[in-house]
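Read the single chain below, which is given as structure tokens and is the form predicted on its own.
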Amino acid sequence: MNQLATRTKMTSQTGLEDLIPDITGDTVSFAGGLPDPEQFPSQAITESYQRVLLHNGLNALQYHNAKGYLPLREKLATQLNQENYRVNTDQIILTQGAQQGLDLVAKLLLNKGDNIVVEAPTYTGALAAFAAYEPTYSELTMNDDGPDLNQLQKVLLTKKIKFIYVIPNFQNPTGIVMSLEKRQRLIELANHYHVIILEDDPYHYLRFNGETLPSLKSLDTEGLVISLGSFSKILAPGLRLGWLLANKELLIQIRYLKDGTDLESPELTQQVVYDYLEHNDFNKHLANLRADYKQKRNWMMTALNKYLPAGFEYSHPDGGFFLWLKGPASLNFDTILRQRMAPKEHILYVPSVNLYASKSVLNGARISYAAPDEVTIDDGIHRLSNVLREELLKAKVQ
């Protein structure tokens, strides 16, 4: 396999695409960080298109500027600073997703080589970002209370580090959320070594239980914290429509690269959004998301609870889109899935091997509860259970 072909095969985001041409109509995807369709507000949505076509159609279809529409921006600005953000216009850009943000900071940042923190598990759409430009990865051992800051600082002082990646809520795909403990600490050690934060926050404003926590960019003190927001997650995401937070000196660098990449994320979604917020009850919207993934997660607890065989355990997460599955040690969730359960059960799922920098860990899964509905999430996992105990039984003979 030439070079490119391996670059662009590290870039997929599940390693799941292989699959696809086998998938029929019954397939249950639990692989997929697929908000609910349900809860789209697409009538709301339609409205804001027309009244901003209406309205301001000419300027809504012009080029603009790679910082993003200001009064989404201000409007974005007075709501993070409510939560002590402490940011102004001139620190956000508004972004094709929190994806895009994710490519803007490693073209920035990273050479061939250059080593990046990351959790362990992790983003596999992050992997696949930084993986073009094949860097080299320290991980982190995940604890219930967030990354193992000792593997940190051991990290720290032997290595040179470009940028340490996490996601402190609801982590993807563990739903794990870092402690303020821990917050507080990752943030010293960043100041104390000089090295950037990447925070990614998609899940911010999904919590269901418990007491939301401060982001790593409201205590950020010496303007390392680059933080990644989405309204793919609580709006939809095929607006593809994000922003990122970072000083204004590395914004203006990133404002660079954006223009050369697609000079602008479109005005038209931009000035949508905008109007869509200004019409309408976003924190009643909000507030029925959480509700409906509570709902589901609840939904795929009790069903695991029903079905999966004994020495498997699962995350309780108090938010997100995630519960992260974990088996004995003899099994392979990725040879599972690609022998049977994708071509002959019609269950997805994403492996852990793809969500470790270093693949090394093949007895994990990440599954969403999302996107289904309760039928759906009780017949996948009835089916998968059924699999898995039948493959640990096999384990067990062998």
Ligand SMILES: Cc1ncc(COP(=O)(O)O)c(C=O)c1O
Given for the second form:
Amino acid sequence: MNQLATRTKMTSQTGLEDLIPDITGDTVSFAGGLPDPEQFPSQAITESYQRVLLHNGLNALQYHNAKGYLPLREKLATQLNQENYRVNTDQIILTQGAQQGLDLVAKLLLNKGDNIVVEAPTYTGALAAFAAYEPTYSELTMNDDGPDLNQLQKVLLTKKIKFIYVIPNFQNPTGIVMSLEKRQRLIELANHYHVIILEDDPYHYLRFNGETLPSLKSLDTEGLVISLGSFSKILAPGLRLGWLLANKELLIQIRYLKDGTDLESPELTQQVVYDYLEHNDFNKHLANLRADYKQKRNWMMTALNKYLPAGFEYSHPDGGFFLWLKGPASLNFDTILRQRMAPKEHILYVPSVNLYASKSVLNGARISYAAPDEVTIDDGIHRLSNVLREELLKAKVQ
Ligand SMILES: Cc1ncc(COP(=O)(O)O)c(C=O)c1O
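Since the structure above is the form predicted on its own, I would like to see how the form predicted together with this ligand looks, so please show that one next.
Following is the full complex, with the preceding chain placed first.
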């Protein structure tokens, strides 16, 4: 296949696609970032589709423009400005999920070999999106309060960086929240070295403990932050709708790129989401989501506490979907997944090797508690723990 462009040597979303054919119906998946389907407001969305098609159908089925449905951009601007984002509708594009935002920003900024900074570990889907543009990576170690900014400063001193990619809230995959001090220092560093920050924030509204911290975009003083949001985790990912915020100059360029990519996000979906927000108590829906994910996080913590053998550590997220499981250095979570967990136990997680740009860490895994129910979490963690105990013993014997 030597006619393929070099950029098609990409990583897949989770790195697990080759395991999928072997996966059976009884598989317990802690792997994907799937929301709890019980929380999809499918009846209300059905009613919104009916209303839009009945009252504005001919307009909703027509072509429009790449920026997106103006009333929805206005609604978003109002909500975001209550959180001090200071954006107007000309600084918002409605994208097909945050994922499209990642692709558009990379498409806009990256030439082959350009340097970008990412957290280590980070979101596999971002690595997949960036890979198409063949950048080189500098990685920042994740501490309990966010990425190591001393490392960032050293990188900025020695390399020309195109952008710094961060997930400040309930980071995918660690569940870590970047502290306010780090947010402020990150903005100072970006201003000083004049580097763009790409803030990926789909879990922003899913904090179930503690106070929401200001977004990087709301702390931005020089227009250097591009911020991505999404309806995927707070409404439904099947809608494929998210938003991208950027300064006006960047946004015009991104709009041209989106034009070339897909002309626009589906107008019908945008009008439906607007209608849904007009006719439903969205804050109540968000409160229900937060309560649901908190309960699931607690079930997961209880199960890990009960079953996980000594020698493992895990993060305690205050929101979002994920926690990070770390084992002794001798364990390779990828091998364990491929040889035992997936084919024999029918349990899936995302092994750490897929979550580092450098592919350098083997002894960790991302575990999602968002989609499975209580029994599945308990049973899945029980079986996962048994396998890890055995693998640990094997590694000690060798
Ligand atoms: C950090 C992060 N960014 C982006 C995405 C993509 O989300 P969307 O469905 O909005 O494209 C995800 C989905 O899991 C994510 O976790």
